[in-house]
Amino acid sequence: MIRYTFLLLILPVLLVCGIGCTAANQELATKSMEESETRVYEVFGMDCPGCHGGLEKLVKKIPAVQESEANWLQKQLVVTVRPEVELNDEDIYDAIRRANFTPGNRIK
């Protein structure tokens, strides 16, 4: 009987904390995405859907990069920079060259 009373008392607390914690995590994730910088680079030489996967992987290895997404049709690489971290464009150009593509201009 004591166990059931304990569960009845603690269960609402756990549910409220679970909902509150989830909302807090979502707010934190949204805030960090808002603070990150997005850059767009031209990339020449990608001519098929399989081409961009290797480039994305190389760029993601750069410590200042949070996310990278290449698009072979648009000939672009979109890079999300980690908040409060400096990213040198030359690091991105170097990764593009190592993936055997030609870097173009930084568009944004």
Second form
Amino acid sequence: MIRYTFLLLILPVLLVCGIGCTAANQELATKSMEESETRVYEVFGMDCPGCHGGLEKLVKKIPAVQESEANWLQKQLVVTVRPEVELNDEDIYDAIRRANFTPGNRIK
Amino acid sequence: MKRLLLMVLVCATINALISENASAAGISVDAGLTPPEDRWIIRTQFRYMQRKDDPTPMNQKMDTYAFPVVVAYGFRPDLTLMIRQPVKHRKMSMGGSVSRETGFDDLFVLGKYKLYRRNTREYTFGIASTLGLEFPTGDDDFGSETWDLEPGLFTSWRSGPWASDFSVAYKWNGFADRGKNGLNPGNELSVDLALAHQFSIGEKADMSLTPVLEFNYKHILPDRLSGHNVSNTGESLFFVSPGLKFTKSSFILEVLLQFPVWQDQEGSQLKQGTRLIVGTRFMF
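Can you return the structure of this protein in the form predicted together with its partner chain rather than the form predicted on its own?
Shown next: the complete complex, the earlier chain at its head.
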């Protein structure tokens, strides 16, 4: 009986904490997304999903890059820049070339 | 001396009868142009090959199960190094008796160099040269016991979902030495063409399913001994090979069936049967 009472007491506390933490995390993530910049580059030469990983790996090695996502069908690379860090486009173009692809225009 | 020569010839003939030397590469040979710099690729395959329809009264049949493991690394955007080590299991039936053997085949090292690559919005075209060296490291029953050199050329064309790969390679067996009992294994010419159409899966295009059709031709010259061709060695093979490939950003699963639509063996040799290849590639 004592065990159930304890559970009944602790459960709402955990729920409130969980919701609170999730909301706080979401707030932080949104803030981070707001602060980070997203760039989109054209990439020529990717011909299958297997090409994504190789390019993303090289782009993620650039310290200013927070996240990168390639799409062979759209011929695009989406790069999320770390907040308050400078990213030179030439570093991205260099990574694209080292992945054996050819950089096109910066779309965004 | 004559008796020794006769013994060697008999051994060579039996060896030729049971050989599964004709490894007509499937699943687009070594798959693609040079990968990105700092890219690791681990490729494993299961290959089933059979030899059957013995023209001699010995009534032989042979099943070979090969497990090649390949590790490739992109040192530079234009240079890739690849190491292949196959393990083989062979089941040989002769009359009523069956024998089984398992062992390592020769270690193969291949360098691939990008000669030309053009990426445009409409298409990608590339040419790469390859140079392979096979070391005589295999077990007695599987290795060739010779140093073999294999130069080759690979071209690739991609346009939208369509892809075609063409490769030609010439394997110079025993370029620096002789094999067992002074026997020089016949050189091999391989010509492979692969056509494919890719179907993208998912909104992010991070998966695809690709039906493949390959045409694999192999010509093996007869073995040589003391300047003469050894009888019952040498053959030409032509496979038509449909297959399917599932691709993710770091993983590929591939299956290929090789049908021997035409073959021409010198003398009395076992015929090639249908082959199966199931393979995976992990890329990181």
